[in-house]
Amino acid sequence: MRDKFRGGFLGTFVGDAVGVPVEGFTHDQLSEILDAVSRLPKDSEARAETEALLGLISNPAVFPDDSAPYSDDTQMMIGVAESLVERGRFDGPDMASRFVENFQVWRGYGAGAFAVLSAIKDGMAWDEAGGLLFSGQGSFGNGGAMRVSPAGLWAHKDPFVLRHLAENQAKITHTHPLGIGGAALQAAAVAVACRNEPGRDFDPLSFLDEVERFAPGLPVPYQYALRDIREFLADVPATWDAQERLGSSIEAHESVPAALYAFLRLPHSFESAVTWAVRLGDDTDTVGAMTGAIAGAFHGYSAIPGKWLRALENGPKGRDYTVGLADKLWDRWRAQR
């Protein structure tokens, strides 16, 4: 379980770094970069010039390590596990100030949550601040999604705690119901993930059932989109049919049930699920961060392939920082069953 622990956080990271590079291209262009790339001279300078500015979706054995950064996907994840490590439990004010300490605005935060985290600096309070945004509608943008799994690792035994952690930290920066949907069944599929083991008898539509269960009365484009999923299991699409129906936006419920699909179309190898849920284009780091985390969860920490965890950023809130971060959230949960 400590494994787990540390691949949902790892899982977030890795998808979240591996998507950094390519964040915008659409799903054909991505395609067709890679294509290009793959046909040229393996020793050729522009392959090695290209594959450099892709990153790790590209060819990670010769990305240098200790250099991949992550975006404000993965910091504000760290900022939601360094609450529940400190309290225990949910502390709106203890998570919002972490958000607004852990802050770095070239990590690629949106105008929006720019915003929100500036008003509670200056004092403005946590479940406030969210509803500031878009006339007081607040946003439905996968924010709350993208940096949930510690929740769903934390409450993985438990739907209540978990319903309850995933909207609540949602709600400091996205109060619109899409938003906050979305990071309920990001939660959920974390946990799933966490309270399951691979192996030859994984069944998806089970998987799908117990998620279903974990997130009940979702939103109805979240309905409409789990029922997509169940047809795609039956029937698997091309990628680009996949993308036309789930999306790959900043929009939470474009985003959310996409990672979902992406782990359940690939469930047997971590890399797979995320480098297809990152070839989807669009919003590739958090699609593949939110993909990360819940392959991460069921396979573990031990299954991330090496040659991506090397290559991760190792500052002081790096790599190490991330896997001591979840030994402690693995340690606090223990103490407290």
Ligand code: F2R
Contents of the next structure:
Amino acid sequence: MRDKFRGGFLGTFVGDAVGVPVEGFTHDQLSEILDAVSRLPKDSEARAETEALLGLISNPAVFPDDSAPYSDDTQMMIGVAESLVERGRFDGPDMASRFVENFQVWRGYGAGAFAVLSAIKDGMAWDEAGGLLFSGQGSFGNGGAMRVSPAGLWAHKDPFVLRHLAENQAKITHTHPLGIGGAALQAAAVAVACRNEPGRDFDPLSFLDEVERFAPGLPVPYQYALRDIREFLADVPATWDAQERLGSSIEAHESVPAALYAFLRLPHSFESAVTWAVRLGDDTDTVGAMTGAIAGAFHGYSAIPGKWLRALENGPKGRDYTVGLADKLWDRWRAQR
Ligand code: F2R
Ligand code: MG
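I've shown you the form predicted alone. Could you give me the structure of the form predicted in complex with the named molecule?
Following is the full complex, with the preceding chain placed first.
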């Protein structure tokens, strides 16, 4: 279980870091450029330059050890985890203050999250700012889902605590039902991944049934997407077709289902699932991070390729800190039981 907790944390971090350099590329652009680079002579300058642009998805060696950066996805996941480790339950003021303390604008925050964290920093109440976004509709961005893996791990035994934690941590920045629902679905996928073991008899459809039991009554777009995923598991579509139907955008209902499907399409390899997810294009870091969280909680930290782990940034709140944080959450979870 310690390995699974570490896997859920570092899966987020790795998926984020693999996706960051290629964020915003379309699926077609990414496929074309990755194909073209693989045909260039190995020691050519053109190949080295293109690989440097594409980062870990094309060649892990472009980042010296300890240097591949994470984005807001991992930074906010760290905030969720720090609060759970310290408080042992959802504590809104504490979690919001950790988001604000960790907030480094240059990590690439969404406009809504940026506005919320800036407002709280300037003195607004932690539970007011999120509801003001988008003319009072609240955000349906994928920010509540991208950071939720510690909640999924923490509450993997209890669907009620899981829903409470997933929704409330999301509401600090995302009050739209689709933003909250995305966090609930992603947390359920991580929890179910934590509860199950890899092996030959793994059944993606049973996994999906369990996810739906852990996240009942989601908004309609998620129910349609889950129906599409069932169809895709019965009759595997081309990648472009899956991308077109599920999406891989910055909106929660167009990216959380894609991450779940990436895991279920390639459930026997962390690396294959994350690579496939990032190659969908568009919001590559976040679809990578969410797929990494599910695949990491399922396969464990020990299944994450060393070539990717070694590359991760390792300064303050970097790789070693994140592994230690996962261990602290696991220790607290065990002690609290
Ligand atoms: N912000 C980014 N990527 C953009 C490019 C960054 C670039 N690399 C740079 O250098 O700056 N990535 C990060 O943002 C996503 C998570 O975003 P979050 O936290 O959900 O933010 P936000 O702003 O609340 O929602 C995202 C966008 O979705 C649209 N949207 C949401 N709710 C809406 C509503 N009610 N009505 C209309 N539109 C709505 C808006 O465009 C929001 O800005 C992650 O990908 C993370 O990696
Ligand atoms: Mg993103």
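Note that the rigid core is defined as the largest set of C-alphas that superpose within 1.5 Å between two forms. Positions refer to the first chain, counted from 1. If you're wondering where the values come from, they're calculated on a predicted model, not measured in any experiment.
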| query | finding |
| --- | --- |
| Core-aligned C-alpha movement of A36 between the two forms reaching 2 Å | no |
